[in-house]
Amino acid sequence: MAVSSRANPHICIVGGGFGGLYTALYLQKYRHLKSSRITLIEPDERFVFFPMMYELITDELKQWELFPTYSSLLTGTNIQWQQDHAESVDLSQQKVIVSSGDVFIYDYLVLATGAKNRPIDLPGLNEHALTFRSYQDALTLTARLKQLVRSQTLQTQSDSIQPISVVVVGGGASGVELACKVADYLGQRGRISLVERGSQLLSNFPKGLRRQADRALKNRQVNVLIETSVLAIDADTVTLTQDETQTTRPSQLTLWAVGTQPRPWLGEQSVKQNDYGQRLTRRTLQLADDESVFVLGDSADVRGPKGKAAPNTAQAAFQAASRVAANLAAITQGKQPKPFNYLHLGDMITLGIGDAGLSSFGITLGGRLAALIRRGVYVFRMPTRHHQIKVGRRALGELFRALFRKRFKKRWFKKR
């Protein structure tokens, strides 16, 4: 049964990632919600466009493209950004309490609190490994890579110059993408190892995409270690075990790309959750325990008509945000909300500079064409039309310059 309509409702959204921010932006499409109050509670200053964060390593994309500020994205909307942490949610009183002590009374609540790195009891992990999920993570990694290159450059000719050793832990999409980008950034100066505990890389991806990844890693001379576990991480080494054999591998930079888990439930009242800590939802994305609350993204257990769970990906969050906004628009007009049906459009991963893998509806592409398609799709998916145009204009400018240089080079050689 639909929640009864309310005039000029207050819609409170907790979390400014793909689920939360895009829900707020999609709400702008509905004319009758223009006079409503929309509050976005998000502590960070900048939105993170995670799928293309890897391009920052190789300077293919700039910080302003990948990490636009919320203030710039929300200009001209009726969305009020509250830069604060949501501390707790009281479902019975319909209120959200933030760190500053402010209280927000809501008519409808959207929870998109996302995921965090999964805590693992591994010696040296927190002290010596870098993660790659946030704006600060990206800045830290790029600074560390530059520092390593400078240190290597300063070695005198009398020294035996050693390659920069990098170990990437995790053979999922993030680990493969990191390994390829770091390999391209370092070139011959680096020696990259990719460690995966399972029997293959990209285990949840189509076979064609796995082949593209294998090709890219081989071309970049990345040493892939499968069925290998990490025992400990030190400042300049990683201890591994494979087939009950323990080895120590040099690592001046260890990147941790293994596993996440949903952020804890903020509610003062308990709600139904699955074994992974995700909140159970109805097919309309409303909380199973409270129809005035919507949950989406990594923190939600969202099921299709046959009971299959939607993946915890940006693609699923895009689609879920659109459905949440449409259901809020319907409910506030006294209409029935509709079920969310996730449609898997395919998979895309970057495999280095000007290289990518793409699999969609049985078609697999790799190389430069896949990289161009991937970049175009993600530019179109960036928040707000204004930001899309800014990023797209620079991408087209780069493409035209590259084509001009290629054409000029051909003419020059013909004249010679």
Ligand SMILES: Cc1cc2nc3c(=O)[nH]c(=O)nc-3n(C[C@H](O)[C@H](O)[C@H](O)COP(=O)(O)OP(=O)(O)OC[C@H]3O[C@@H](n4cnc5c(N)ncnc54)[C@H](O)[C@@H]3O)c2cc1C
Given for the second form:
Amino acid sequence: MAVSSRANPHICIVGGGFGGLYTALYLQKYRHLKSSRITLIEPDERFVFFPMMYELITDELKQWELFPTYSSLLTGTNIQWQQDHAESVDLSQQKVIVSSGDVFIYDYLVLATGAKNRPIDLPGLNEHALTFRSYQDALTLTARLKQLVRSQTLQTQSDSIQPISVVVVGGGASGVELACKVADYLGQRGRISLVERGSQLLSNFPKGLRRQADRALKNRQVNVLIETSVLAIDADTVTLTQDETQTTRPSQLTLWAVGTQPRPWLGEQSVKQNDYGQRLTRRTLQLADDESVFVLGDSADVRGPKGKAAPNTAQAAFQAASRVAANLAAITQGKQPKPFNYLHLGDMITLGIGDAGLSSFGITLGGRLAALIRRGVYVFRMPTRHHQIKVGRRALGELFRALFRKRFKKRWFKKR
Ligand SMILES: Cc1cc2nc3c(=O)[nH]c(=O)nc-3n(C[C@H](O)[C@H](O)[C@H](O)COP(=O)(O)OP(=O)(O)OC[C@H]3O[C@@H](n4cnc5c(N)ncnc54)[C@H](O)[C@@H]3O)c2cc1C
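What does the same protein look like in the form predicted in complex with the named molecule, given that the last one was the form predicted alone?
Full assembly next; the chain just shown is listed first.
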């Protein structure tokens, strides 16, 4: 279908994550789109700032910082939030049908429905393991940790205190970050293991960052088990296999940080997809099969000039959102859309309270400085200037209090 410019178009965006919400917000920059209709279809009440969701475990960040409501983020914009689930898309009639039965006729459609946990056939996985991919997951995990600490505290009256055993499965960024935060939350109470099937942790990350992660895990006495697979999960054990030897170890909490897949295509007509199930895009981020549809984020196969795929990260979705908004602005003025070029700015991971690893353009940093930079960068990545200011103000307040305490302590000791 050929795309044409339209005055006051209806732009319909499905999915309010890093791809969808940020596209909607970037569209606000274009004056000629101020009178157009922008609909954001998103079933959840709150946006999730995934990269810092781990900070909820250790109470370094508050719920309002990580999970702002869409109603608060969209105040003062011309974005209409439809709290609903898109059920299907009809490309030929340019319409989206949502769960309530409402139909949205669009001029341009942006699809950014993200990814979900990949279903894996493993005994006990669904019943006994927790995942960490949503607002609800984060609340469930923090509640479970509190409950484990409470029941251990009750044990102190009895003679032998058992450590709280936690097994984190998956040695990618999410597994490493969870292991470090949970270790810091539990301190001496916990015994944390990190299980990875491959031969090393963080296999897709630069060497320097892997070194930082090793240091942080060692400092926290996390037991790292590589070339180890999970065979089964029970209420308070996991069964592992390593070198063809099976062992069953205690696990009062098993965290599953393995495997995602793109959410399925919503269209009634089939479109070109890669083997992983992502929709194929043109360099302009328009759907290969339909120019009036843009796709971005984890559900899109986005390629650079040499055919290199952009990663499935918030960083890539965030950059693509800016390009989608610019291309929509161009098309609606009768101009040509431009290709998207992903620029890899670096990698950052949290490695516990006040600790992080950062690698950018050949420079690797770790520890407190990396944690500070990471927090600063993410404050600027949060949606809307208003939210950034609120979160930034609290971060600065904390920083000044920490500096003041340090200085005060130094002086006090000097005097004595
Ligand atoms: C715990 C965790 C930590 C992460 N840490 C980092 C990090 O440090 N750095 C980094 O760059 N990336 C990180 N990522 C990856 C990053 O969050 C994703 O790559 C990014 O969110 C992808 O953006 P998206 O818009 O494609 O999907 P999402 O942000 O997941 O948004 C998809 C949205 O679509 C909505 N949706 C789904 N189906 C429908 C439907 N049918 N109708 C309407 N709405 C629908 C969902 O509710 C959701 O809000 C992390 C991810 C997780 C889970």
